[in-house]
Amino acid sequence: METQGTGRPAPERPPKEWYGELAGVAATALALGVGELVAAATGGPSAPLVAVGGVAVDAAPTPVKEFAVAVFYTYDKLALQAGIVLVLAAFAAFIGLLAIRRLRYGLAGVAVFGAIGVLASATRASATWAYPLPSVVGALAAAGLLVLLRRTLPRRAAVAAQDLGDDTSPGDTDVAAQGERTPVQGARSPSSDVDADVSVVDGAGQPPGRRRFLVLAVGAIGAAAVAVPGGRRLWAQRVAAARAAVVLPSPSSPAPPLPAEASAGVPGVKPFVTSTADFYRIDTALTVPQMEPKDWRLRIHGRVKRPLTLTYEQLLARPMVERYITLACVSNEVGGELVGNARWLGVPIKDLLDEVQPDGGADQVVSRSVDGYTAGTPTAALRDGRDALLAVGMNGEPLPVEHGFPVRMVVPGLYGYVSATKWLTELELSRFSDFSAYWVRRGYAAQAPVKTQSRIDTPAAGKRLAPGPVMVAGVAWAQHRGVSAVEVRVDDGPWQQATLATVPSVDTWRQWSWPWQATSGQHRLQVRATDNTGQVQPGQARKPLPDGATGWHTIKVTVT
């Protein structure tokens, strides 16, 4: 024991704040980890972090969402989760500081944390009684750990906290010092001045257990670091195994063979068929929804005469259509890469709508995802003969989980936010005047045909080139209208006609190329496309909101 020169015990030091901060962070981390494990064990309902994050995504203003996509691109979900974790860490540290001084206040903070998770989970789409369970169990685990950590706080910190004015309840006092307090020789009586020199040991006469506190706190954080990804992995592995067991039926109408001329044959141009791994992913799901085919149901209802519900097996038993279709995100900037072309397998939506017999006034089909996302598609676009599909396959395999497994929508000619719902569970026949879908409520247009666009893939912007022949090449798209011409110009000179590759249909993008005799200096290259209706891609630059970006893709290169 430290003593002063007089032989009396040294005055007690104030508690170090990091004890409380660490306790709070450890308790909150344990809550998240336990919540993930409970979510996995009960069939994948929302864990606390996912539920609260989902509410944050839905509540974020449109400019914030646009900023996230523009800055973080396809990593916007990861950035959001990191931000949520930072906010939770700050809140957790505050809870811990409260718990050191007044345990009941710390427990109240844990209760608030749990209540937020319960409310967020209970209000998610398709919520059942099991959805709030991970948040409840996680909060109870956090409260238990917080009490245990406070019982193992270094005794000097605990007593000093009381001497600093902590009017803890009798129960709190018992927590602060386990066992019978044993006064040390030279200490004043309990009735003495609060500035008395005090030291406390446990009933066995041993010094305080700072090491035990650290072991418990750090151990809880470590366990949570394993449990959070572990819980998600457990559920994901079940879904992955179910996906691997799916045998896709042969299409009754297979995709036409790709002509050799589908490729422009220029290195640097994106392949005609985008690999599944490289296909863009933009959606509102904070984490990828995991859904086993045996649990999947599609309900078609609303303004229909004959509502219909299908299982996954029943859907696979229907005649399948296979087509190459290019999809594009409305958030894609001019020259951006949020566009891709794949071979899709699925059931024509038109056939299903014909079966349910929509009312004459049902001009909108509202599609719903398992996570509650909604999109509103013009009914006419789903019945006009285009290859609008309930897709179950992508590039010859069952849909990847990230791209909507078990079932998603694929509709050529419309931006994804009004047509390409992933993890699909519901189609409701409605009217645009009766219901506004997710992005429409956030300022986007209710009906959004894809705009004619073109992009320079090679040479890359800013590249230094040697004088002489240079192949300028890229892709252009105008789904369901088709691209009839692509033109390139250098330094505001005359537009030059590019050579177009062959395409299997008007629903895919089209590669193009143009030979340029490059001369020394800095040059600006621009491209524009014309669709099969004769509409030329506009040069006026516009941002994606409200119905897609416009403008000519422009790059600068240096020829040395």
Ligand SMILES: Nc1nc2c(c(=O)[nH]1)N[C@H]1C(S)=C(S)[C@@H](COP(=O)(O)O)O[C@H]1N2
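Bear in mind the structure is a predicted one, so any value in this text is a computation, not a measurement. Superpose the two forms; the largest set of C-alphas matching within 1.5 Å is the rigid core. Numbering follows the first chain given and starts at 1. What changes on going to the form predicted in complex with this ligand:
- Structural comment: of the residues K451, W235, D371, A473, the hinge joining the rigid parts that turn between these two forms is found at W235.
- The angle of turn of the smaller rigid part against the larger, between these two forms and from C-alpha superpositions, comes to 13 degrees.
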Second form
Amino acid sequence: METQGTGRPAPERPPKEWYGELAGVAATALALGVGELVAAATGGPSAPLVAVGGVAVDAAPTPVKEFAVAVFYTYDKLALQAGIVLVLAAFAAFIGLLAIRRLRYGLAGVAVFGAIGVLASATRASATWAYPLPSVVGALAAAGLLVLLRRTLPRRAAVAAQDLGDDTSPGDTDVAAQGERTPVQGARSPSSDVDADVSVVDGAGQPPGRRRFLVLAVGAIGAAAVAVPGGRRLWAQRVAAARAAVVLPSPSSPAPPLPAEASAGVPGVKPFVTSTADFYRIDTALTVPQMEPKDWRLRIHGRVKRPLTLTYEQLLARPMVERYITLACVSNEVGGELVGNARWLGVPIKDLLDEVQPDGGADQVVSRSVDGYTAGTPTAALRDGRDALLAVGMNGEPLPVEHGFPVRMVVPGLYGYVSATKWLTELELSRFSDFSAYWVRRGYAAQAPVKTQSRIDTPAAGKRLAPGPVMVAGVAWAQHRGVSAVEVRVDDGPWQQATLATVPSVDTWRQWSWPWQATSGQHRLQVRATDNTGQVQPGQARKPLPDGATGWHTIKVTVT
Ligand SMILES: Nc1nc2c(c(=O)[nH]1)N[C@H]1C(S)=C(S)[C@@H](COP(=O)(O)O)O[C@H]1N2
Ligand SMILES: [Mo]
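Okay, that was the form predicted on its own. Show me the form predicted in complex with this ligand next.
First the chain shown before, then all remaining chains and molecules of the complex.
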């Protein structure tokens, strides 16, 4: 361009907005990357992205969450993270734009960003003094990079913005490249670079900073792209190693040996014990909370005479019971798979409550997780003698991280959202009239005993079958009441008694089977269960909100 050739001083004009946006995104990316690394060294949930994400999830209205669960099923976490990253990028670009106008506005934007991170992490349930650290260090790094980028920013432009356009010749020089070579080389090298207009020598005749700017900005983004997953992996590896080192005590009260008859022996029915790999997972955690047992504390407090704090070691030293207990999610639709049965090892919650001595009015136990999730369980359900556990083991292994390592609750007979808090850190004796837990605030019932349900596992819905004998089979559950009968009907025929498999207790699901002589044609199969109180599962079809779906699982099959 001619300015370059004549050495005429370039007129000052604001750099292209593009630079500002890139600077903002780079600075923010660096903050997140640095934040993750600092968090990996000091404590997982304190990373700014995790903390802010957690607050965003908690703040999202129920319909948004339901939509996310409906659209993405249990894989909604990735979509939410992507959404958060997009919103962050927009904010970041804005901060960068401010920064190129007036540096101090941009720095103020970074400070606001940092403050949001500090607030979000400091208000996490598990927060310690170290929690704000990743946000603070991240914000400082971002501010530093912003200052540096702004200094590097090619500020003097040879061509006024309005001179740009179609007349920009393909021979326009890439001045950044030119800075590293001779002007002659630069002038000769054709460049399609449309940003050449802003990249010219600065007042001191130094090579323009365009290349340096890009290297710094893109480098910071690249470093963040490595540091964010890298920091998380480091921390997760530490926790995985700590989990592998856990030696579970043997139970003083072991689970009864499983009779072979717990299985109906029909292929296609979900196994009586759900393998840990196949166990459903439901939680609001954007990233699985990673907690080391050595950092774990359980605080039992609130309306109690003697508050208590337990370490993981102290918990493991207590007498352990081992039980098969079937867990069900309130969001499970009729016929759905958000239900599973595992062998849990843990400490009876009743004993701990007896020790802290709740006052008479404390009708609710509020459990909190390390990421701030809460559930409210009737104190009575935890003290009535059922096997309500602080579980440390699942199917013979330390609790998997996704299922609440190091400690979670498991309470027979109640839906997970009112009882099965994972990554547990706190039990607060409270009252239902004083506190509404996470899902209760979002429209779900405060009291949520599991509803009697039954499911046809085989034949599969829509299946084509040959006429003749067909085993119809599945599972039924009514935790803590127990299943006393299962009936099947074909089309609108009479209800027929299914054969029930045996169960170790009333707290698990029960397999059932019914031999059908299938005749040609389209048929509708339905199932219903009766619990040990004599209540027959209601047929009225209702959605999970607010306290669990009802209706009979119905499938259609074609026999030809
Ligand atoms: N910390 C935490 N615990 C939680 C939840 C959660 O979102 N966060 N979800 C609850 C719900 S709704 C259910 S159904 C069970 C599911 O337990 P699982 O993922 O081990 O199957 O966990 C419960 N515990
Ligand atoms: Mo759930």
